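Here you get one chain, nothing else, as structure tokens; it is the form predicted on its own.
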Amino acid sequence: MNSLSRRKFLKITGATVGAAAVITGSGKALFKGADKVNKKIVKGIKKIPTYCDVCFWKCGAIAYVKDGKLWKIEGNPKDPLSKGRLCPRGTGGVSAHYDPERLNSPLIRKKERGEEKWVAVTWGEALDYIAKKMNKIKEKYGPESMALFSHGVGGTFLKHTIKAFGSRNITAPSFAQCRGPRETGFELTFGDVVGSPERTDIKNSKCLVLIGSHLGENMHNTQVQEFAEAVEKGTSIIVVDPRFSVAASKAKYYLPIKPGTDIALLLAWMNVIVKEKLYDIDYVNKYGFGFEQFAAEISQYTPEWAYPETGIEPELIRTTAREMALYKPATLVHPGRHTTWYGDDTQRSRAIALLNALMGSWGRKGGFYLPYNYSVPKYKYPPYPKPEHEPVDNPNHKYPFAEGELLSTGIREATITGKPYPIKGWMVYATNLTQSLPNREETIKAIQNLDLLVVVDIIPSEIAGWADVVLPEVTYLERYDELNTASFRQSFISLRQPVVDAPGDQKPNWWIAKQLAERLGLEKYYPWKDIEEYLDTRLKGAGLSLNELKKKGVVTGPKEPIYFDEGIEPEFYTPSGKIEFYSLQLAEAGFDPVPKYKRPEQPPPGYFRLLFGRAPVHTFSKTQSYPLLHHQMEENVLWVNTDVAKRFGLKNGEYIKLKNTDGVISNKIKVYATERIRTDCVFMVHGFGQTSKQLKSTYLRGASDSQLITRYNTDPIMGGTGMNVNFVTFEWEV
């Protein structure tokens, strides 16, 4: 074997595509084609079903391969999620395959972490290096000192390998940095979570309430389709948001709330509904627990009390409360997705759950349905070794309701402090931790304490720049993955399968996980020859076959009742067996059994609360180098109220920088002066301002909200990180 020092010094990427080009209407080539991608060119058009991976929704899709080249992707009409339609990101996913900035071969770090200097190696060398390092960590610190950060279904087999290695320190930012407070708040109330995809019956709602939920910008396909149907049929829509979003433009009532005061509004709404006896009395009497204590607690929170806190006039609070009650139980107060805002997020989500309970919407048509999933037997593996230590993320159960999913920031903290025991190795799959975790400097500090950082990715993301080893994965269009059996209105199973060959020396995640396991002496945990054998074994246990699913892409189960009114026996997995208006669990743990409002910190003079969100054409930082999607949105902009812009002398379209209260200064960002946002906050789309020098198309394009999020409030109930607590002011370049 040649030594690393003698190997050719390489950049992290390699252009590997051929010469054919896709042309825009203006005649500009967006990306080159792949006339050399497939070893065997098949003339004509071939349609291959799969499911999308541009976001977590996993929509069923059909890929078109024309003369051996990937041509386009459409929704699979058999799929209950996509219903034959894909969002802009899904249709633009074709350019993931053609992205000229893709990782091309395994890399091992040559110099200091963060310098983005590597040498190219073979897969054997890279995996041998990782296995050797992991075994050293295991010998010195124990197997639990290896942690995995994984996002998406593609991490299934890497999780399997890490568990077989002896560690349970497996996490994803999607819990503590996204939906965790929502799931905890609803589970404390109803004994069950909202789930993914959300069990929201938007298409049958007669009144839809959106609180900071940006449907139409947050492009979760099924929900957006149903939202469009709701608008078309005249559903009463109430939108609460400091920013006049796309959803707000469709609303009957728009409430431009002061940021951070949502609980005050929710309490005032519930005060009106209970005081005027507008709630579903039969539903509450039959299924509710602790309603009298709840009613007594919220009696103090009148609309007049809420007005100076929220900025919403009392009569508008009363009017919208009555509007909700008018359409019960087909009133849906949407639970949201990204719910880590201010640090009291579990209680805010619980307040949303309680408002839904007053409407009688849980288990009812137009509210929240009972989801089903397709039953497919698991593959029979040997039992995993029993870890000697508990997971490292939540020592002494500091956050008592964080059970079930690990806290990514908890693993980061343990990596920094070495307590309760050291974490010395990270494997990071499909998540850009410098963008997804708050306080980037803490992430970098943790990385510097590691003996090993492995990043598995498709593009040279920022986190890859800090890696010891970078492993290039094939795109979702070039691989098999685990079966999709997500819970939904109707049970279904869908298959992801290769549509085209990878253009270079990239490998699928299952192959990487299996090869690494074999080098770690864990062969018994991979008794199957390849992924096709694994999938076929599981499918045969459900009376299906891989060949059948390769042709159909999607198989649906029988339609079953999804509402209480259809004969389902309601079950609430709470201690009382009912909907808990008053939570004894919270009271016993020292928390408020009914949500209380705590006034948020206010910005210093001349500063504004930084808010962030989504765009319909991008999935965070993941898609910004995809040529088609990059062409649609190359950078983000800063929403600033028109009056604020005039006061500070900001011109629409000019570039400025932002400075937060800790003195961190952002990259330049273009001003978007608009009346569609309050005067006390600014807004930008998340995921821009990337600092990976190897991603030339996205390098420093727009500003990074993550860079400015140096502070966060930790939810004491479940450990989520409230990140809407940073304040910024304007800086001009000299």
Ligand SMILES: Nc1nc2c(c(=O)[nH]1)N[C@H]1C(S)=C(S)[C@@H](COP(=O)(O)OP(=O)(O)OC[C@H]3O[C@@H](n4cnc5c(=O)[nH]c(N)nc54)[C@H](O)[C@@H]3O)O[C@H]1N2
Second form
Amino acid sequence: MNSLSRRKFLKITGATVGAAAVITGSGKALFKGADKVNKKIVKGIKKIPTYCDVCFWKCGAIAYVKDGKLWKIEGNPKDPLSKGRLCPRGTGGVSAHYDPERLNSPLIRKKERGEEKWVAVTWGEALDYIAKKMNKIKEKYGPESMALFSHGVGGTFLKHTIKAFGSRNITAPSFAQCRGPRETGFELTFGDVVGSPERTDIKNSKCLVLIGSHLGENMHNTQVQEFAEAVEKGTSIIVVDPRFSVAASKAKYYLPIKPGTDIALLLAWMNVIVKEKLYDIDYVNKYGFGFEQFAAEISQYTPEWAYPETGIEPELIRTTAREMALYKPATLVHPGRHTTWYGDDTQRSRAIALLNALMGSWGRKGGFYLPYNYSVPKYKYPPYPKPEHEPVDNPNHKYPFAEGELLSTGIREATITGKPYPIKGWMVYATNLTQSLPNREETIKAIQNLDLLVVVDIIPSEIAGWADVVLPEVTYLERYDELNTASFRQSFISLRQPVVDAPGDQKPNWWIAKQLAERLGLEKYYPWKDIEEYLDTRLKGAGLSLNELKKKGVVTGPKEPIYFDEGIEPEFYTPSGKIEFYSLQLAEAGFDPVPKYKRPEQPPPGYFRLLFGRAPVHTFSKTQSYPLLHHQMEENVLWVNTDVAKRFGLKNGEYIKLKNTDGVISNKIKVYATERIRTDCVFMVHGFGQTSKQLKSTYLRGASDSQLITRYNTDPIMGGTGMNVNFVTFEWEV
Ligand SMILES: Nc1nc2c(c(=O)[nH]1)N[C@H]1C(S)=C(S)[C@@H](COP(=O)(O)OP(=O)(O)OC[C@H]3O[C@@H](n4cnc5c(=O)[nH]c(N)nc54)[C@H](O)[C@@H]3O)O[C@H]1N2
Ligand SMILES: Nc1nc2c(c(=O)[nH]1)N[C@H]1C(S)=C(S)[C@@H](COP(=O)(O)OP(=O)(O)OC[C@H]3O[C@@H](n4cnc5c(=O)[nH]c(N)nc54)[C@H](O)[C@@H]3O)O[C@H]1N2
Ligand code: SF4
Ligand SMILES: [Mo]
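Form predicted on its own already given; the form predicted together with the named molecule follows:
Zooming out: every chain and molecule, the one shown earlier first.
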């Protein structure tokens, strides 16, 4: 990135949390006077490449270590994801290692579940206890009654152990509470998913449309860097958001949409584009299926029709539709990532996919490129036992297009009802389920039905507070993990390796998974001695070695064509082999073959829709206690429109509580009165208001959106849980 765009990057980062920029750069904030020290110690500094885990983007990084002490971490310039820059969370992530509130030894519960009373035990005692309980569950109910919730690459080996044990009930809230509907919507349309990292060619887009996706607050590094480049070169940016986000502040057109009405806007945009023949006619003729039926269906959705639904003036709808068409095919209507909003999310994602199809942007420069990944042979293991039963998450294929990953709320439901068969054990790895699944009460109800709850975490998180056994993991800075071979513009492999020693009796996930497997009599699934041997074997299969990766951190493959225009033969893996403007698959399953709009439920008088999102310096509920990030943002605030604040007598900065329509009352949260949000909704950053008493730095700091999300709309097509459907009003403390 040149210096100018670097400045823009900081500006984007800093726009919501000014101080964020302080730690984006050199990590100076880490130790006072680091610069002075720098000159003296520069000689003895070891630079160790690894990849970041403060979120799941997996940026390549370089850790600076002196005398076994971690000093700072920066982006690895050779890494295609970070391009030498980490986001503020990645930079502040070093403090995960120094977090004084870390778990130090395995714990076994000694009082009621949720009371957070423990006895410290040895690893041998903890693992024996777990293995004994797991075998009991297997004997009584079958191996499938053991489920695993696991988020991120660190879960690789526990997944392996659970599969070897005989269960496929493995899930994460990063699908049916995150990008699941988007993947289904795009797959139904183009025959392929968007994937992660998203295959969005932001840096080459000439017109970028962001629907919700709040880049700049959502700090997925590569995307934010490319967004900064796009801003820099004057890309026309259109932002649709009920809240004037950081991205909106960079936009040419900002559309403050009424929440939940995006499908109406998308239909009206497509109506204008089709009526005025502004679409990529050659592309649609060549690759489209069912365009005539689609065009007939959307002819009713004029901008005048959409206006009362969305609150967006017809002329603005027309102007922005024409703006998009002007730059096609380099017009990228971003598919978003956290797309579980209202329960009609697959159809909204499909509408986004169809608008992109009209722009001809799939497979084109400035639209969606075709990604590559590095081929590294898998380690050869004996075959897993064949489970007797199908996974529990989606009985009778109620959600016919629930593909990809299992439905986490489906597993929770089976744990509560015992149907289609009981789930009696949960292993929970790196996911804070009381914060990340909607309706916390249901999660707790499910937990109360378990014979065993094991939580593997690095801090005493909320979910750990409910566990029978807590296993303390080392942080990502202290361990190896599976290789990162994610699909991207160019294939690459990156390595996570330990850069410092763990401070206490914590262990890495691979060790835990292997030890547990051995206690379960599954040692044949772990023929390797340790993870170094495992990684070296895999890398040798690709003509590389662990030693090479340890030095370089990242190896990239050749540059290959990534657009149709560079000679790639367009292929669409849909039933018709084409882009499905009209979806026969959906029609056959009883769904709308072309998306339709349904008006969302409106807040009752005096209530406001609760919206939520990200802050640049935190990841979900996991970083609030990391010292450096804690100091950047200790609590969240409640965005309330200035007029609403006036009407309700709310003062900027005063603490209030929120009450939802089910009578749930939140922790206290500071009012942030602003014109940057519509009058029918309020907004807070997710991840705060945590209730783990052992995590003193975060205990009841700010409010928790999760606590107020008692309701959710399940997407009938793929089972995702739309969570933007809760309404809140204000309560004053007495
Ligand atoms: N700093 C940071 N960055 C992150 C993460 C993190 O934890 N921290 N998490 C990462 C992950 S896994 C994900 S999934 C992404 C999520 O990030 P995104 O995919 O960008 O999430 P969204 O839900 O689209 O973003 C929330 C935005 O949508 C707006 N919004 C709410 N309702 C509506 C609506 O009805 N219509 C429209 N048009 N907009 C609406 C909100 O005002 C808010 O600005 O962020 C990623 N990046
Ligand atoms: N209400 C609400 N719910 C949401 C969202 C929202 O915005 N609001 N967002 C949704 C989205 S987009 C997603 S992707 C999911 C994310 O959902 P989760 O993955 O559950 O996210 P976190 O809350 O960050 O939980 C991560 C947990 O892993 C622990 N952890 C951190 N590092 C390590 C490690 O190295 N090893 C181990 N073993 N544990 C570690 C943390 O301490 C924390 O307890 O949530 C979804 N649910
Ligand atoms: S986006 Fe930030 S937190 Fe996520 S992996 Fe990259 S540097 Fe780390
Ligand atoms: Mo997500």
